[in-house]
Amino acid sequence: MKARRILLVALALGMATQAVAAEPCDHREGFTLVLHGGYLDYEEEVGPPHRALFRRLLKAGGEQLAKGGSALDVVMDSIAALEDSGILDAGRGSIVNTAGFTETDASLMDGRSGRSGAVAAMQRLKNPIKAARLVMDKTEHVLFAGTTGEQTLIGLGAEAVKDPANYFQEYVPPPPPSADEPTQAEHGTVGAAALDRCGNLAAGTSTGGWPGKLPGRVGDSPIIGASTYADHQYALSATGVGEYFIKRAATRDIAMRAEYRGTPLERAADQVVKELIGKQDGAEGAIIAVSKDGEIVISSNGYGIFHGWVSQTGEIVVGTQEP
């Protein structure tokens, strides 16, 4: 009898999983993909290779969404490509900590189901964002951290690099125009937020952290509701001094202000990023956001955030300051 009950439960779970995976939708014309490449202290941090990379990925992501691709898949694929580029502070181009080695963080969230996955302080994973997807799809947990968490994920299929010291080569942006200008924030954390033609939203973030971080430090990028958040109405990804985005539960706060208070999304983002984190905390940061209606919001409390977007119009926009 016990074995029969277990079988029935397993069958029920399998049927539920299939139902979610196969759920039909009325395909809409509209879709949106927004990418970011980190908070900026000055324009010169972004060069032609960065802009060309964003245009290529926005074109590919837009085509995938136009064909009915899922927001979750497009977010993961876009961030994985940014990690592989080596010209941003994520994946291959991640910074090194004060002990001289790389520790990466990433998170991913599906707005329709609320499913989430995250990794922190990974030292050998080629694509932290893909490992976050494994956490989401193959475990009942949300966050795996450190060397033991990393080993578990490698066992589940995450790709590890053979020689981390040679693979990870810290991307160093050009120096600021003035030596007196501070560069304390993250330089090149990456993220994505997307709305697909089924009306589903997803978001993700990936980083190597910020210069001068101590070994074992974990910022906001792997924390759901701090850097990455998505639900049935909004998808957001953040970048900046992560400690303050954690304390403020920044991306979830923005979404809740918009949903519960009826605050316009742009105003909600500015309240958290500019007024709370920027003015009250004195910390640098920025966010990208997409609504269920395809509204795009970019908010930064400093010079800007490297970003780009594409929608059903096919027009690709890449910029460094708020629209």
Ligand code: ASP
The other form holds:
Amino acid sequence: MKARRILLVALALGMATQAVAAEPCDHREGFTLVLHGGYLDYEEEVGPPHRALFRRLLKAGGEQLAKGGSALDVVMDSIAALEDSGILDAGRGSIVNTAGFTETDASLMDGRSGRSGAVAAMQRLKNPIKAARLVMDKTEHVLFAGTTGEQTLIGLGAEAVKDPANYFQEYVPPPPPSADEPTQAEHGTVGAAALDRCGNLAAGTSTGGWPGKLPGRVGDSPIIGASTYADHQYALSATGVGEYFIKRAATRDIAMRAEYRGTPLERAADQVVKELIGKQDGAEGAIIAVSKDGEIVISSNGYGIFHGWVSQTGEIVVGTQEP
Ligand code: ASP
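Can I have the other form now, the form predicted together with the named molecule, not the form predicted on its own?
Every component of the complex follows; first up is the chain already shown.
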């Protein structure tokens, strides 16, 4: 009751909460950054520009982490760059809904503190992931939605594009290689999961949504525990038919199977992505995950998920199928 009263007073006074200051750490050697560019129906959905972009961002993110940068900052910066690229289904390249305009969703979660921020059905934000960070750092809330939520966030400093109809240009992927392949390729929700040298984990996801979505539809990408989840042991980001990831509370379910049941992370991911969402629900989807020990898990119930990673060895790996 008391906490609620303080919150209400703070909001009434228009006070912003402060970001939690980074705790000092022993800067151990290990770090990991994993990026994804969405669920794949076939290899050709991603081309050389996608691979070059991932290599560039993994190099930059790896350098940031090597210097002691926080997992949260690297996840946000990487996703913001993917949003700006225009060649994935997030930020500038977002798909349009059935009414012909863009509505974006994004979320971000810090593993150690549990602090989270998310935005849904945004029409003018240049970088939904940066707005999610604003929600986390400058408000007592977790999720802002629709034009009213967007207006509040613009008031708090989120960047709006002047001419959304011209700025957002839905990226159209190359056609499938054969007529037998599915024709409605989804081309790249983006996400990141990272472990920093302080042992902190963070995850984030950003999207324009699933093809054929109705105006106002919100998917799993801005839902903490559905698409984005991070705690003291695991960080995950998902892509696929969001409705099923929401109903299954998918990324949190994977983390909890690993934590409470002791199921190996890879097995827990396969149980949720392949057996529940894939076989039982008949829905498409995939995840990336990182553990506090730097273990990387990629799980998909389709052709694959476009992904890449870097760790303290400096080696950069970019791929489309499970390793
Ligand atoms: N999960 C996203 C959504 O349902 C789409 C995707 O990841 O491809 O909005």
